[in-house]
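Shown here is one chain on its own, the form predicted on its own, set out as structure tokens.
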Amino acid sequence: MADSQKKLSTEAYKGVRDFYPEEQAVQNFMFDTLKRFVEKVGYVEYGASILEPAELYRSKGAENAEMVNEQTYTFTDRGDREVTLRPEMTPTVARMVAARRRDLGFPLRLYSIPNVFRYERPQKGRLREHWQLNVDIFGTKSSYADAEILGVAYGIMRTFGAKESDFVIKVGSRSYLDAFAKERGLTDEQYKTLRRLLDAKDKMTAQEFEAGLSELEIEPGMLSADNPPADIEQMLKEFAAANINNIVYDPSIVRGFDYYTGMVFEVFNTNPENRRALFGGGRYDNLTALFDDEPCPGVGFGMGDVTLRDFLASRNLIPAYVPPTHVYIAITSPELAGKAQTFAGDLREAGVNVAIDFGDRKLADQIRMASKHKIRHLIVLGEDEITSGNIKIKDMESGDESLLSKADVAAFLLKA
């Protein structure tokens, strides 16, 4: 009798995605470059669970009120508790900071890769999950802090292959912004909307742009760029001394978080036909007094690894994919899987990676089966093979086939 049982979809949960091997594989070099690069800066990484008290992200600064009411994954537990879903990690580890604050040691430069989720529709560059870098620079107020976090934000883009002509790194300022309200006499809700209005700046047209303009009574030249903040110019001419050229002054950029209090900043793609934001960050003052009566300084960006795939994949920048195993050892029999495993344990030891077939389908289907996963070297092991010492060895991407002695495999798997 068949199964009359509704079968599950194989879809993954909407806004998410799964990783496949070659998927996996561009993930982890994402990363990979990531670490080597802020750990090459002095920085060290940190952790922390997907799980916060729900009140971290309703205080007040911690975040606005859309992100918090409709954009979190909050439920309660089984302790009557309010939990969330981390949609940021700044809230966290300014947390982490504050707890031990009178054990660590400043500046203190973090770095973390956490998956963070959001409620949102999911679109081209946003999901509802993602991973995104994080590096921070706690127990300063330096302006050479800031300077820092935009030559790391500037040192990753280069890292991955892209060229300065690739991507623009816009800096804004939101206490000049912050002095430019109290001078109009803007309330608290004008400047909100002002935030906002500027940070959607680029989702709109230039005329709506003007329009919400218009009616804070704000002229569009107002906030030109011909005069940055006198911190932002120094930085920018530092930065074009050491012949960087793609840091430039942009009232307009103010983030849209509500604890960011000095210099922001966000990396633009710069091809014609995306002209995105990247990722971004900036100074926060007073994150950490949520957590205590001594404020500490930081600064710092987050990036995220969708935003930065679809920018490497179009700049070329994703290198091919190549599975971790050297070799597919196919054999000839069943019988033989017990000496192919003695086999692949040598040359395991000797730091080959090995996947072995068991034998239980025709040798074509093997070898067809090496290729399906992209493993370069197949070796066909039969009783010739294991009685003479004498394996071959073939290139499945030439064609080429080398003839070695069981003792010289290894060296010949991990040269090629």
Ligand code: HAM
Given for the second form:
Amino acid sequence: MADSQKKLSTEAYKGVRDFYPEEQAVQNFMFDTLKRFVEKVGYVEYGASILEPAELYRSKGAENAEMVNEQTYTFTDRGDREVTLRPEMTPTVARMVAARRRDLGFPLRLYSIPNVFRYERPQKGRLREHWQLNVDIFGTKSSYADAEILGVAYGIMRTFGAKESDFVIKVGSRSYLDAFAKERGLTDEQYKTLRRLLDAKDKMTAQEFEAGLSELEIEPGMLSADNPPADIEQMLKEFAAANINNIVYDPSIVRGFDYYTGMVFEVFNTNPENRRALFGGGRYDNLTALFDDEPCPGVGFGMGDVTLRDFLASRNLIPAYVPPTHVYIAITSPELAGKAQTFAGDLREAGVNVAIDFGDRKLADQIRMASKHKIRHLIVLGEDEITSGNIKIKDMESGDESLLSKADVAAFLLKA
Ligand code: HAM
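Given the form predicted on its own above, I would also like to look at the protein as it appears in the form predicted together with ligand HAM.
Then the entire complex follows, led off by the chain already shown.
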């Protein structure tokens, strides 16, 4: 009987990605590089569940109306609890720090690479699930911690091979903007509108932006003509002394979240075709006050894998795909499968990653599979090879063949 049921779509859910081996390898390359770098500068890894009580994002101080009302994936569980798939990691890590504040040593340097979910309109650089490196320091208000976080952001970019001319780090100041709003006599609502407007500046035309400002009776010049606030100026001087010249003051950098209280920053690709921020963060000194009377200051950033990958691709900084498998063993008949297993077992024992064909297809097809999977070396195992112990290894990239005795194969492959 014909199957009348409609076939399911093979497409992934809207705005999320499947990672086939080559894409997963890029992801692993990025994460391994990030981990190595942040661990070198003293950060340790933590983790948490994707699920959080919805109230974590609704409470005052953590509130970001656009995020909570329009972008969270929130559902009611079978026990009638409202649950949210985390849209960011900062409230979670603040909760964790508040929970163990007495046991944790400060300054506390933490990092994690969680996946986070936002119901956004999928577009270049914006998806509904992304992974985000979070790097944060807790327990200090030192401006050296702010500088360290900027230094980590800078160092990550350089570690990937980016030149200073490829990116710029723009630093703004929430405390300065707070003072500006106060001086202008803005109400809380008006100040919030100003922050939203500044944060969305790159997504609108200059006219739209200026129209928004004029509603608040602010002229564009008022926000841009100033010298950096003293603390930021000092920091930029120190970077310049260390010969780091692409960290600059930009008073229009404010960031979308309400919880920031001091230095805020965003990293941009200098290629004008990519105007969206690559990543960003800042100081947030009151977030743990949601859980605890004694707030624990924090400063850090979140760096998304989508924008990072786009940046690296645009600058040719992603290495070519190499599968973890060192060698593919093709066999001339299925009867040799057992002997091939024994041979593969010895190689694996010596540290070589080996995949074996089942021998149920023509030799030419088996060999084609090795190339298709981009496995560098091929061994064809037949009766002759097994009895003589002389093994021919083909380098699939160069086409070179080497004849070796069985005992030398592992060392050869590991050196290649
Ligand atoms: P955020 O600016 O909302 O900050 O996100 C940080 C980065 O995550 C963005 O710059 C971007 O790279 C990436 N990102 C955000 N949304 C998406 C999306 N829909 N698709 C792809 N990538 C995205 C935060 O989340 C703060 N919690 C960061 C932080 C940590 N501040 C202090 N510590």
